[in-house]
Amino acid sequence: MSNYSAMQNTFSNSFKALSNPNRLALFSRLMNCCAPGTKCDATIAVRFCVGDLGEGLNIAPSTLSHHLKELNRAGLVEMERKGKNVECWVEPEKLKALSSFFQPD
């Protein structure tokens, strides 16, 4: 498979995962590290505990876990267990890669 085909496949999997409104809402919350009107350092990935991430989104906990697993499988969200909690975050490099689709060379 050529590099171009591999990138197209990666983008396709990413956009397929983001086509679900709940997953898009979760991803949006994860990639927005600061409150509107404030400045943050994009090199530091902001981490959310799964329970905190779902607050206000009206998504059942079991459904929330499913959506996060799908985002993780697509390579959009990183997850790490810390004791009883699971932390989720988006690596800034993932956002750069996605933005490259909309800003071709």
The other form holds:
Number of protein chains: 2
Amino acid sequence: MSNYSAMQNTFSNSFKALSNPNRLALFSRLMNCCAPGTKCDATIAVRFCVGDLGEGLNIAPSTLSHHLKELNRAGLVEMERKGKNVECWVEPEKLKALSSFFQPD
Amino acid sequence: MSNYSAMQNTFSNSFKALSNPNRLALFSRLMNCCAPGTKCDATIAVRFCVGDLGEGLNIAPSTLSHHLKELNRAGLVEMERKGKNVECWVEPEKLKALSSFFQPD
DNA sequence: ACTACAATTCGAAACATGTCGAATTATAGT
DNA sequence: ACTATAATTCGACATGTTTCGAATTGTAGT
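Moving on from the form predicted alone, please list the structure of the form predicted together with the DNA.
Then the entire complex follows, led off by the chain already shown.
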């Protein structure tokens, strides 16, 4: 347990997911709730459907879908189908984990 | 100023630098001071010469050099020649900036 | 000057990533 | 059943990344 290099691997996968500017933009929208037409409330996980998330990013739907899948695989973004749409959000715990990675003990 | 997408770009470059497991290991050593034969003192930026940093990572010196250069270009690691060696360290400010990226306002 | 050690640059090979358009699946409403 | 909208999968192509060994540069000591 507490396998050092396994944890390192998890984090490097997270950072890989955030290393692409488009993916980081998607993640930031979910994280900051500063996206078009959204009220800001940091206590509740913000939800977007896939299409709205990609708004203004100028990427093809297939590319958007691919990026969200990567974020989901890295464990950074949750996804759930809701009718015709698929809703996406970030769990606050994930933010805490990432934030504390950079805080020396 | 306070150009949103420029800041996003800086961060995606940082995360790209940390997306490689070997580079993340190098960065972690400088950050955590948990490396072989080092006393732990979080108040002072820890310094390693390039060779010692790569200890146990099983990568060629040329690869090690390349990775450190990437970390340096991303602005995450500082480097300074000191005689035969080149010393590397992480500025505590960088850690603070990265950590607070994940903290919603 | 010569030697030894530390680190970097260069070129090449194998592999991974970002992107698209076309085709497909999922769901809801008519 | 049919149609429209949302999202995904697939195959392809161009570009980037990781890694190495060989050659090179920088520095200190003999």
